[in-house]
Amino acid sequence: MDLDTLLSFEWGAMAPEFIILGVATILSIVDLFAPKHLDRKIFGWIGFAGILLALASLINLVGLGPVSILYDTFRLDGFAKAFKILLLIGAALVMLLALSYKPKEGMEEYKGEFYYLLLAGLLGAMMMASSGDLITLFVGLELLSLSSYILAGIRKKHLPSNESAMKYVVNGGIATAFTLFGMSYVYGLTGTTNLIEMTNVLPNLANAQYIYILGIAFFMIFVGLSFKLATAPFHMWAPDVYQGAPTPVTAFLSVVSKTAGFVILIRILLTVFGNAFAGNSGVAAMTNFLVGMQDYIAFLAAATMIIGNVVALRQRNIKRVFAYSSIAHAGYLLVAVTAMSSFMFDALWFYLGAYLFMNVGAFAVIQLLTQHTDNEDIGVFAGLYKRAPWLAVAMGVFILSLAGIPGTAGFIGKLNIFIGALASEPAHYVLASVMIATTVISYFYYFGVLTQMFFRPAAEDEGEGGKIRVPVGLSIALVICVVATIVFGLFPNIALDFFHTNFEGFADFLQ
């Protein structure tokens, strides 16, 4: 590639992920030279900065049509944008959670590599919304899984930390492998690993002896990146690595990790196998591939509702209930994948921007609550009314969201996929009713926390009418998270006639 050729390609699509490596790029440095006595914090503000950078300059390339450099292999158009938002507040919100931790046996040693592989996890992330290519798209995966499997056990003297870095390699790892065994099929059957491409050879692989290989292709796929979203029966390692990894970690787990797992699904399904074609042995009635593949994808996300809701109900760890939950939810995002209503990308992308500002301010609040003690049973938040009125409240409204009641914005979110169930053709009745049977599961769970909260006393040792002390990233972290589940919920036209207005229903998806 010569210089000219590299000058032509229009490198401002990528502005966002120069910003993010680049300032990654910087600290990683001044980590290593700086003197042990630096306080590392200023660079996790920095770090935060770049974020919100980051995002400024995405937000400025909103406008911008779809731009596709480097041979096809990266690509910024309306569902990139659209993601990459969600992933860049999530990672903000994330950082500010992280500027706040202080776990008992302190993390001075190792606190500067604590900002920066969160930047590197986000830059895989975001260059998996981006991927055009099965390689750029393995290579994000990649980024954004060694920086978490660094992250979880990042607490090198808790013993827990350490335990869960090593089940998440392993399961990674095998995850890992599934994934690339099915994409080196793709890569044999069509002679490329741009996704571009595969949409002209695809929709002629109408020989039965393809059309089986493809199956097989599919199954290693969605097997290996069932494991990266935790559902079942593939969401084993997810309760161990979040009970185990650092508060700020879970939350980055269950937001940016989630987030770009449902990214990298919907990219290769929609561009791989639902161009696809099933038949028998050269049958003129040909059926979409992926619409064939439905039922399984039922199954799953049935599975995966039912076995998160339900467990849960036996944990006595907040972050395990929290794991089982987020399961749950990667269940309830299946069910809008199974679907494919013409509003599929909707509300997927609605609902995993709830989640994210619900979620994270919910371990906002565990954060608090749990991090000098490393007591994580659901009762210390007994009597959390009388010590922190106001962050019980907070609390009280992330739950409420959680659950899916009216008037927040879990509610509008679940109503957009329970919809999108009911109006595809064929209309998924059991799998919507199965959504609501475990929602209703799930108030059990969630309500033994507010019980905790506004209906028990505080432990003795906790009673002495201290305040809690909330420091200021959690502040505004907290503050920010509950507006937005508020006014989301309230006021969901906001997010949808701004989804639509600059990404029109990701009509660009495959141009």
The other form holds:
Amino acid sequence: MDLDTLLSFEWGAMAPEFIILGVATILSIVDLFAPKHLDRKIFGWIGFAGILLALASLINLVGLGPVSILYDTFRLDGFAKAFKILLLIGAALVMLLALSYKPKEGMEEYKGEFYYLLLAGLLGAMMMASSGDLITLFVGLELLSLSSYILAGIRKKHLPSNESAMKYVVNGGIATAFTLFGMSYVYGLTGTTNLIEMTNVLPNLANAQYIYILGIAFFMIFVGLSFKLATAPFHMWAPDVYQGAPTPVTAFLSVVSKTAGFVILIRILLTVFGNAFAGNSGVAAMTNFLVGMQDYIAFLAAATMIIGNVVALRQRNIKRVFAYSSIAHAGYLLVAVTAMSSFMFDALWFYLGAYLFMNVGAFAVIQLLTQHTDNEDIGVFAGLYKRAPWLAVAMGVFILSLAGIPGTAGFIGKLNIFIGALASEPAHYVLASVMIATTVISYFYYFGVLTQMFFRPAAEDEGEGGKIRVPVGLSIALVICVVATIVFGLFPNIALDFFHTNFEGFADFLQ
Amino acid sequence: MENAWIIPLFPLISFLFLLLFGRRLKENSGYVGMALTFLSLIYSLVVLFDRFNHPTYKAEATWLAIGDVQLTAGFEVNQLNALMLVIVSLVSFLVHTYSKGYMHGDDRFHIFYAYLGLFTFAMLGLVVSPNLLQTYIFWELVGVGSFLLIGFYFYKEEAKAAAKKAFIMTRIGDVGLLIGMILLFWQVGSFEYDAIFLAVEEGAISAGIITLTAILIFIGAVGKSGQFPLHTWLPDAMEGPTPVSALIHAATMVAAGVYLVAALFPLFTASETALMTVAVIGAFTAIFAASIGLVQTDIKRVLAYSTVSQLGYMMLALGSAGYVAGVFHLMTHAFFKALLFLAAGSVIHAVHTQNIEEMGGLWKKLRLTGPLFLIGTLAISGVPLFSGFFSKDEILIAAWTNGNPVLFWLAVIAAFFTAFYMFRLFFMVFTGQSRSEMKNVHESPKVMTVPMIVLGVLAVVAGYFNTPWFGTFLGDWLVEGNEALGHGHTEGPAWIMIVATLVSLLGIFLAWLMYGKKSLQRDWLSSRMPITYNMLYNKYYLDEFYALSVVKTTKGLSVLLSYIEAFVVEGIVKGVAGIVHGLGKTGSKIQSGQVQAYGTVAFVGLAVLVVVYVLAGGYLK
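Please supply the corresponding structure for the form predicted together with the partner chain (the preceding block corresponds to the form predicted alone).
Full complex below, order starting with the chain above.
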């Protein structure tokens, strides 16, 4: 390839990625040479500014038609843009949390790394959203994973943090192996790593029996990716890792990493498997492959919702409660994936957005309450309303939204998914009922937190010293999250209209 | 009427304002709340009078578009809504005023008023909603308001437990409502009341679905209105401050279930089975709760069971196709029951106990509360010329003409019970010997008695809006322009009125014999039939039954599942991991088998999926 071809690509479409990459690189170099006594907090603000800049440049690109660079290794279509907006907003909020994070034993000497690893992880997530080639997708996935492993263990002198990182890396390795194995089968069947080309090859496979190999590949990839989503059967790492990791990292894992997981899952599912047919033999002839897989996904979705919500009942550690809650929410999202209704994209996008705000908000409050004492018992919420009424009200909003109470974004999200599950053909009654039933179960643990905040007296020794000071970064994040949770709950059309007018239902998804 | 949407906003402003500045205002918060609810009341009255001369007004805008589905939000003023607006804002205003005296001296005075504002907002929002979804949203918000107010004295363990119980019990009903609502949406493609009625009328929905959805929605109403078997939260909810009981658990929120059935009345009339269910549950609840009320000793609990019972009456009326009777009783009940609760609050305020066995001889000391309580008691007992007499009469006629004598006689017996236990309450509290420890008993301040006087007047005159003697003005107006709701007034045989009167007088007479004149032994029931007495006293042991069955099962299930997670899943895996462990000489503490466990679970999961896939020959279908 000569230089002219190389230059003829619309590199401008990659501006958000370049900005993140640039900021991360600069920060890592400066961190090496900057004097030790320099407060690395400024890095965090630079990183935050970088994310905002990337977000601005991405919004600037929204009007642009689909762009493909180097045979789809990078592609910017409506799908990529829509989800990258979520990733960037999520990362920006997490950055605000990280800026205010002050664990007991201090982490001054490696605070710098913390910020640019977060950016590296974000870059990986963005590549996962924005590629049409298995290799780049996988590289993005690994970039995100590797950054997250280190982030989980960044409190070097904190034993649970080390444990969490270790467990995360081992499980992540297994998951990666699954995914890669599955991808290799797909490559073997089609002879290409380009997703679009695969959609053209797969319907016309030479031998109908190959469909079984495709099936195995499907399960491999799905189970491998379920690690990133934290859904059954690859959910068990989540409670341990969420508990041990520093709180901003937990927020990052439960929001950005999970969103990226869903993005790559949808991309692969719909392009590779969405168009594959079950061959032309037998009764099942001409059945869409993916439709045939619906029941399996439905089963995993149901299992995830049940496990997440039921086991959460027994937890006392607040971060474990939220780990199981995050498993449960991934289960709800899988319901939308199962249904494959005509507005699956709307439902997923809105839910992930709503989840982003309510969950980051909740973690912001958790971080504030737990970081000084390392006490993560649910009792830290006791009497919060007395100690810090605004904080309690904010947390109340997040909890209500997570529980799916009307008037909040979480309710609209659930409603979207629910209607999608019933409106699709055939309707998924069983799955919808499981969703309702498990949602009801979730009230028990969510309202447990509410009861603590509003109806329990504060612990004695925290009487006067219990005054809580909210750092600047955190309060910005909290305000954004509360406002977004309520506004998108009352006027969901703001978000959905933006979605419909700008991304045209992802018409360019397969172009 | 075009601006009726502003009515719910006043209390909302009150809520937000008090949340922001309440702490500084202290007890002046009360004036803010009172002023803003007063505006709501004035505006509701304007809307009501406007509605007499103008047709139904409805306005809405698209709120949310999912795919092709447009969900709307807006408000509607029809006869039922306009009437409810006035009832809710009136009672709320009176309770706001009353609380100024009742809550005096409480540290969290302003928070109480803020919560009251939130609740009133939600309730007013509920009654102007033109579609099911919006109704549902406010329905839940009302539940949140009730949750906060029941748990207001959160330092009392009982209050906390009651708040949680109320929320969860009503949520059980709400799940029914939600499913019914979604089913309706799925069939009709809209949450709009009008669209649903149109579809029902045109026969676009199959009879089975109509019955199913109507019953599911009724389950929601059962939860909210404390009908059997989800009634147990309502008596416990009496742990909240008494003005709250008057507002939420007598006049407004618990009536929301009745309102919902009334608002969806055309749906219910389309299904015989659904109507029958409503009627049977209503009649059963009426007599069931009344029989429990016979032996309770806590003044508020007696009133709570009487509320449950009266709500059962309303359901019975609606289920017997007596739309007007049900709504009429809803209105009169709101007034006289709010009066009774406020008067009870005034008694408790004076004597600082809720146990009626410790009271007595208060008639002379509470010169205002006593007569007012008597008015309320006469009204609820259905003594002629008081409001309850007319509305109860309507219900009995509806039950009779609908052709179900069993339900009719159940209602008559319940009326007898009602008269008995209400006068038992009255005689025990206000007559007889005054107790020695109750020397310093004073009448409540004006700010508390004036709202009671207003309600007292209404408890008498509210009946005359709709009487067989002077014209059925209210009934005719309620059903005007909508045949599906039935007739404004149904003529019933004259003997019903006589029977109703006799029965209530008999109940009063018996109560007088036992508790007034004391010529009959008080422990007549408990000594003759200890089993019956204990069963009634313990509310048929329903709470215990629930504790044993539902709660235990849920807890058991969660324990079981977490054990499965901990032992079965990890146990299997630990076997595998144990081998690994044995092979490796030392395993560091961090890698103690668990990590392998997680991976193994994933691996086993994958293996199971693939095996099923292969066995199923590719697809499950």
